[in-house]
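There is one chain below, alone, in structure tokens, taken in the form predicted on its own.
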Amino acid sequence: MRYVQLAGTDIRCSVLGFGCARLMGRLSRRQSLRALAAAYEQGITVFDTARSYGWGESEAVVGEFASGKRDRLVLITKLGILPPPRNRLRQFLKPLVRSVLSLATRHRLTTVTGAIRAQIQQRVSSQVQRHYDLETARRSLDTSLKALRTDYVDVLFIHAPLYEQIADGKLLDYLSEVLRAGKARAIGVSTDIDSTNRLLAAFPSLQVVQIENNLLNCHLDALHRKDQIGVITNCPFGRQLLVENLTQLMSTAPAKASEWSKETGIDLCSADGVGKLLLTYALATNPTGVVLCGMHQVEHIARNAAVASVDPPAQTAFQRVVRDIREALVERTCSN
């Protein structure tokens, strides 16, 4: 595994971050604890959580995960959106999900389990709860300092707000009295790219920012201030669809993607192959900052950090074969 210092902070972690939003959600406590041991195994450092992940039961699993080796890990936690209210029956059919999900993946049956996800991200959305005033804020950090088992973590971000939403400064304020008080080794935020860079400009105290980058939503090439901040990304695969879209070209394509291949050294006619071009371009479009994954098998842990444990490439020829595909994949949607 590589690893590097973020800019602007003295926190030194692994270039694959594990990202946690699964964990206590579509996986139960044994399976994410099984996935976060895997990912440590594999020199992954830096473990992205949220007060909202896993219905509000992400922080404690990474909590207990964490214990006995909290000053080898590299914690990150968000407010701002709560989880939302307890519910039995929703925790009684949780197990239930799980395991349709399992067999339904298991036979690739991919129409159900995108019927599946869908319902559940419509009633996640429904109940999204976004608080960014001083008082929830302090609450919820000190609810996942409690869950986490820990009296500081490493990032703290705001969740997801909306450029106005913060824009009076309060919370800011808050993140700073945080950082110097040592609950937070650095603070930042996880928003969209439009928002990040208006707060950038406003708010020098930011330190850490996190935003999607990938194939086709290259905002990292839009983000101001980047050679000043610690970044980090996440989406590479695109919430797996942009997987689909560039595994069905490949197939209808196989002459270019023979070509891409040995360009790229990579087998661009293999599922894993397709993942492997999407997560090398993600780090070498990051090389000092931190691609966050979301993964939970065994096999695909590995497999990432593999990738994650060799230099990028040279950014000219790969860069190059990147600009075609992105292309070929903008015209084959465009003409669909």
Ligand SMILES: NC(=O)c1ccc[n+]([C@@H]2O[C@H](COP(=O)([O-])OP(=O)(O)OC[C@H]3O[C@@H](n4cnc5c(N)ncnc54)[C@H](OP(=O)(O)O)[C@@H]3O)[C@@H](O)[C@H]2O)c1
Given for the second form:
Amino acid sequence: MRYVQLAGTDIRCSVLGFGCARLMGRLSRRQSLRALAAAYEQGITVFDTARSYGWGESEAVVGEFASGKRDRLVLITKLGILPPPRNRLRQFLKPLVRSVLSLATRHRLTTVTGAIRAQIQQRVSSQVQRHYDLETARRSLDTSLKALRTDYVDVLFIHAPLYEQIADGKLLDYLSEVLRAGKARAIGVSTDIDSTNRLLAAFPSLQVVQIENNLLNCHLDALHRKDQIGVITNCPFGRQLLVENLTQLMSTAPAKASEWSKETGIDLCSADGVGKLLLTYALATNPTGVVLCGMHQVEHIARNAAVASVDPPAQTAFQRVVRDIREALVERTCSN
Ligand SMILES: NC(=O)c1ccc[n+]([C@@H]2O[C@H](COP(=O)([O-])OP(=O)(O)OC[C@H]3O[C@@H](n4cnc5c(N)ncnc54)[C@H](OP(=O)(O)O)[C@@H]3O)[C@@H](O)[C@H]2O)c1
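What would the structure be for the form predicted in complex with the ligand, given that what you showed me was the form predicted on its own?
Now the full complex is given, and it begins with the chain already shown.
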């Protein structure tokens, strides 16, 4: 595993981070702990969670895993989005839904898994509660620290705010207070690229940002002040959709796929190769920051860690091939 010093902070960490959004949602407690341990064994030290992840239970399972090795980990959490209220029926149904999903995935019943996920996504979105007021922020951080079994987090983010929602600066003043009190080592925002840039221009106190960056949505290109702040990017696989779309592209254009394979040195005719290309792109474009992946299958964790252990390829040639692939992908999507 390669390690970096996150710009604008005193945090040293792995270039690959483990995204905890699906812990205790799609994954049971046992599966969550297994994935966290597998990531740690591969040298991953960054774990990105949030108060709202896993119906409010992701932080607690991360805290359980972190117990006894807190000082070797970089724990990131967020405030601003609250989990839906606890619901007994949901607690009862969760294991059942997980079993159906895992059975459907094993048998490649993509319409079934897609339909179930869309339903869950819709329910989650309808119950998402965004609160950027100080009282909720204080309570949220206290709950997070307790769940994570620690008295400080390494990075504290405001979760997905629009610029206008926090432009009065009150929440950012509170984050500075948290920093001074030693409850966070660095503070920042995790949101869309436009709000990020506007917030960076207005608030010099921001030390770290988290934005989406992948082969299709190359938001890092548009990020301001990137040399002065810690940059964490997410969704290198486009939440798995990019893997599926690129795999289809390669199978419908085999001649191009083998040409691109030769140029990148990655076998793009295999699903493993497509994943490797996507992660290589995300790491190469964020050479001094961290790339967060959602990865729960142990094979994915091991494969991604192997990619993050070698230096990214020389930029110019690689970027040229990536541009060709992106154009072909966009063209194919538009013609479908
Ligand atoms: N606003 C925010 O703060 C925000 C927004 C979005 C994301 N995030 C953070 O970013 C993390 C990652 O986001 P995400 O999980 O939505 O998107 P992602 O990392 O782009 O996609 C995860 C998907 O890719 C699959 N995958 C992992 N490695 C692979 C490989 N080598 N080859 C093929 N497929 C692979 C995973 O499968 P398996 O799980 O089955 O292994 C999973 O289905 C989140 O957990 C969260 O921490 C933050």
